[in-house]
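The chain below stands alone and is given as structure tokens, in the form predicted on its own.
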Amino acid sequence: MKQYASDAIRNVALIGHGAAGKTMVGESMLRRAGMINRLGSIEEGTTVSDYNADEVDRQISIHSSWLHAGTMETKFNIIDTPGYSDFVGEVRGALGVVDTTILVVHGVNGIEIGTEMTWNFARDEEKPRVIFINMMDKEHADFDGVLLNLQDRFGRQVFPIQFPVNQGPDFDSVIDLVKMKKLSYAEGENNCVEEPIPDALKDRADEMHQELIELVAESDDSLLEKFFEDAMTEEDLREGLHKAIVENTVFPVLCGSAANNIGTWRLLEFIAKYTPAPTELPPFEGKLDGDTVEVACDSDEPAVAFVFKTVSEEHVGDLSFLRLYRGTIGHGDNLVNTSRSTKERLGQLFVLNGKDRTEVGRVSAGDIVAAVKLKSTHTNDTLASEDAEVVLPKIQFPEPVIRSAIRTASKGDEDKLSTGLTTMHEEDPTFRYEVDPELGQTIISGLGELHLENVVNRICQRFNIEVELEEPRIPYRETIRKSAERQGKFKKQSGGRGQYGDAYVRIEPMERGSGFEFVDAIVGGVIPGKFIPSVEKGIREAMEEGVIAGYKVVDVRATVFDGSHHSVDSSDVAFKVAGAMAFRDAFKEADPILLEPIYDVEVTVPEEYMGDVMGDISGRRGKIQGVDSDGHFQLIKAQIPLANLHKYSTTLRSITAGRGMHRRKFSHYDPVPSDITQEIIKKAQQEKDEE
């Protein structure tokens, strides 16, 4: 494929709720651009985007997929993103590198939770937004109703530049309010035919055209002056619309039916004419030697590229997806990974349509390209020329909302599992893992049960291992509610030198979150100073092991205030044991309790599900902190014990018919109710007896 100049490149992401038709919009764009000969099908698993086996089986997008098309003297880089909330990290990654977003909205269902979520992502990134209302061929399609909801939710800057003709099963054309033409899409044709607007629709078109002129004029003072003087031309409208889209003051609405190849030719044309080229956007900010520097889209400057996605699949190979922000790059170039201070030599470079590669020689600033087999470069890394070692800011991926424990089914596969977990995290930063020595488990976390299931399946297939998932243990804590003091005396005589240590320890509760404090209150040398650290060490080890249920002890002050020693038999070991004995005995008398981790949880749901969701939260020992309205959705804020959050995302999805989502973060530790405490202690004792 030829090298395109920066001003001839358009980088767009297809975003929106699941099942709104994003994949088919991308498919239709490729067909209209002549990149494929026929439209694929979601049901048949033949689309360009959804080539992964899991995607074909589930008939949903799981990974973001990069498409490209060269037409209208423009190169289109199109990233088709998943709509399922479990894979929202893929959306975040795409939004980090595109210049425009195409929000695909279902023509019957209208605004759904994924519509709002991805719109907010694009808004936060300050990306220009174009809206495409899809599925105008469906029986209950309602363009005007969906448009009204969009305007109500996102503001009057949302404005149609098209409206459908014959929406429903007979849908075949649209009225375009910029061209002021009827665009007809005859079956079998691979573009659209421009025709005069029918008389029956002329008045409506003229009225909406005038409203569009007024909206565009309001976004620019010079145009507004022309508007009031009635001197605004159609060319002014086009230039003003382009400027308004780039500056996020107008969000144009187009419509069509991707599955029937209707509306996407004009969508491509509109993107080419009215959305920003990389050269039109403000410089990107990076760091050079600790100072902030601007990285402008200029092909004549030293190269700076950013890795936004890593793929390692059997039929695709190891690929790093790069957005080139400055300079040019090509096969054989030497670059520096400025995020890791390592050197990389570029091998072959490709553009992709799904899994299909086409090799390219060089690419210009603003373009997207895939590089093969980079040695030590991963997602969120920056590559730069050796004479301009800029580091670009990382994409902020969403925090996990679900956790599980994982272990190998067969002994001896632990190294394979470790490699698999590391590889998956490098490919997908929203998947995380940690080996937790306190819990004795490897904990994996992600954005939903399906997300974890998909990652685990890939590990098993790629590394040829079997694994088992289990409920993760809860990191309870032990503490006390009153003071107590006890003697710990360790005396051992078995011939030869004996062991003798004697320590009196007082323990007191401290404020939650204070940790541990050790106080040396020995006077008169009853315990020699050299043995005091051993007493403290014994206490600390006893705290790590736990006393009543085997969990770490926190928020305690321990004071050693008396004791005795033997001039010959006393030793560090003896006083360590004595300190631990005294602490454990005192702890049992100090009204010990268990603490459990409490999480702040925010649940976003449609209003009709709010009662069921709040009831479920209460059933999980959750406490509702408040309810806020967020457009068409309700935001429920609650605090829920971690022990009651296992597989919550799955339950929430079931309760809300897939329309609810949540996020969580650790808040604090609270006492466990006494009845549950006894169950935990009993279970811990049983496990200890079985060892």
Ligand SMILES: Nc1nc2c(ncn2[C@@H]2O[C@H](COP(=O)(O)OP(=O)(O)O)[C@@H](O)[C@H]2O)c(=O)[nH]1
Contents of the next structure:
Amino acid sequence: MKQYASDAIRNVALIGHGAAGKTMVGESMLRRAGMINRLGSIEEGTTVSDYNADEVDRQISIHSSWLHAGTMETKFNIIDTPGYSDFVGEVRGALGVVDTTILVVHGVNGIEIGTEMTWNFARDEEKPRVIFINMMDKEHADFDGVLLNLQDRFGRQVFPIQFPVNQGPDFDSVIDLVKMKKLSYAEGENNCVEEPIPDALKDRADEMHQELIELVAESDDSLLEKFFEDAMTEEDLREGLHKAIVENTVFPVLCGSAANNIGTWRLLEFIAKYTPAPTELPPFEGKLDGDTVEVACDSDEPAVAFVFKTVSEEHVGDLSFLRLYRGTIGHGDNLVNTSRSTKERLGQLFVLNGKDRTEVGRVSAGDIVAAVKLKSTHTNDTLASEDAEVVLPKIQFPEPVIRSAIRTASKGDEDKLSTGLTTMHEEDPTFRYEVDPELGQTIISGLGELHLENVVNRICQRFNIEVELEEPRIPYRETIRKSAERQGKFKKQSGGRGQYGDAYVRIEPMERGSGFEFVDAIVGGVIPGKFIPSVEKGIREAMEEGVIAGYKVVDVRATVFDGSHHSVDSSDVAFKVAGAMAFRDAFKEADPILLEPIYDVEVTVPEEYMGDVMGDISGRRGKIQGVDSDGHFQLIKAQIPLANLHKYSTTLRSITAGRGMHRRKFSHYDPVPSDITQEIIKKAQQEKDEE
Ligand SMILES: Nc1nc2c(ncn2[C@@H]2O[C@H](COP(=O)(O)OP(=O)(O)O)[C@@H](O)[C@H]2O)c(=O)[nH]1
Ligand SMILES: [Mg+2]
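Could the form predicted together with the named molecule be shown next, to go alongside the form predicted on its own?
In what comes next, the whole complex appears, and the chain from above leads the way.
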């Protein structure tokens, strides 16, 4: 593929709810651009974008994939993203590096949770948004209804550039309100046929064209003047529309049927004409030696590139995906990884269509390219020319929401698992892992069960191991509800040098979250000062180990107030043991209880699922804190014990048919109900006996 100049490049991401047809829109764009000879199908697993085995199996997109098309003198870099919240990390990564988003909306269902979620991402990043209402061939396709729904939710700047002539099963043409033509799509053609608008639709088209002119005029003062003087030309409209889209004051709506290959030729043309080239955007901000610098899209300046994705796959090989913000790059260039201060030499560069790669020579500023995996460069790193070691800001990936414990099925595979975990985290920043010494488990976390399942399958395949997922243990805490005091006496005086330590300890409950306080109330040196730290140490160790069920003790004040010593046999060790004994005995008398972590949970669901979701929350010992309405969705705020949140995203998905989403955050510790406490103590006892 040839080198395209910066202003001939368009970087777009297909975003939206799962199953709205994003992958098919991408497929149809490739077909209309002449990049492929036949349209693949989701059901047969033959689309360019969803080529991974896991995607073919589930018939959904899991990874973002990059498609490219060179046509109309324009190079389109199209990133198809997954629509399920488990994989929003991929959406974030894509949004970080494209200049325009194409929000694909279902022509029957209208706004769904993923529509809203991804719109908000694009809005927060101030990315231009083109809306494509897909599925216009469906029996109940309702362009006007969905359009109203969108305008209602996202404002009247959402404006149709087209409307369908014959929505429903016969759908094949649209009226285009910029061209003021009827566009018909015949199978097999690359472009579409332009014809005059039929008389029956002329009035409606004229009226909407006029409204479009007004809307565009409103976004620019000089145009508005012309508009009032009746001097605004079609050329002014085109320029004004382009500017309004770049500046986010108009969100144009197009429509089509991707599965029937309808509407996407004009979509490509529209993107080429009206959405921004990388050169039109304000410069990015980076850091150079600690100072903020502007990185403008200019091929003549030193190179600055950003790694937004890393893949390591059987069919594709090991590749780093780069967006080049400035300069040009090519095979053999020496660069610096400015995020890690290491040197890198670029290997071959490729453009991809799903898994099919084609080698390219140099690429211009603004383009997207894949490089053969660099030796120490990961997602979110910046590569720059040695002349200007700029570092770009990292993409903010979402925080993990769910956890699971993982272990190898057979002993001896631990090293492979640990390499696997590291590799996956490097590829996917929303996947994390840690070895938790408190729980004695390796904990992995991610954005949903499907996400974790997917990562784990990939580890198993790539590193040829078997693993087991377990419920992560809950980090319960032990504490007390009243005061108690006990003596701890450790005495061993048979043969050789003896041991003697004797301490009286009083414990009292403290406020939740206050931790531990040690008070030395010894008077008259009944315990010599040098042994006091040993008493404290013994108590601290006993607290770490737990008393009733093996969990850490918190929120206790311990006062050592009496004791005795022996001039020869007393020692640090003896006082440590005495302190621990006194503490443990007192603890058992002080009305001990268990505390459990409580999480703040926010669930977003369409109204109709509210009842089921709230019922389920109560069943999880959750407490509803409030309900807000957020557009077409309800935002339920609740507090739920962590012990009852395992696999919550799966449950939520099944209750809401995939239309619910949740977030969670640790809130505080609360007492565990007594029946459950008894079970936990019993289980801890059993585990101890088994050891
Ligand atoms: N009838 C019809 N089906 C479509 C259309 N676009 C996509 N589909 C089907 O809708 C399902 C979801 O499409 P897909 O492209 O995977 O959606 P994505 O999750 O947004 O990428 C698949 O079964 C497609 O074949 C369309 O325009 N019309
Ligand atoms: Mg898809």
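The term rigid core refers to the most C-alpha atoms you can superpose between the two forms while keeping them within 1.5 Å. Numbering follows the first chain given and starts at 1. This one's a predicted model, so the numbers in the text were calculated from it and none came from an experiment.
Participant: Using the core for the fit, does the CA position of Val293 change by 2 Å or more between the two forms?
Facilitator: Indeed, Val293 is displaced by 2 Å or more.
Participant: Has the Cα of Val613 moved 2 Å or more between the two forms, judged after a core fit?
Facilitator: Comparing the forms between the two forms, which are aligned on their rigid core, Val613 does not shift its C-alpha by 2 Å or more.
Participant: Once you overlay the rigid core, does the Cα of Gly361 travel 2 Å or further between the two forms?
Facilitator: Result for Gly361: yes, a 2 Å-plus shift.
Participant: Core superposed first, then measure: what is the displacement of the CA of Gly330 between the two forms, in Å?
Facilitator: With the rigid core fitted, the alpha carbon of Gly330 is displaced 2.4 Å between the two forms.
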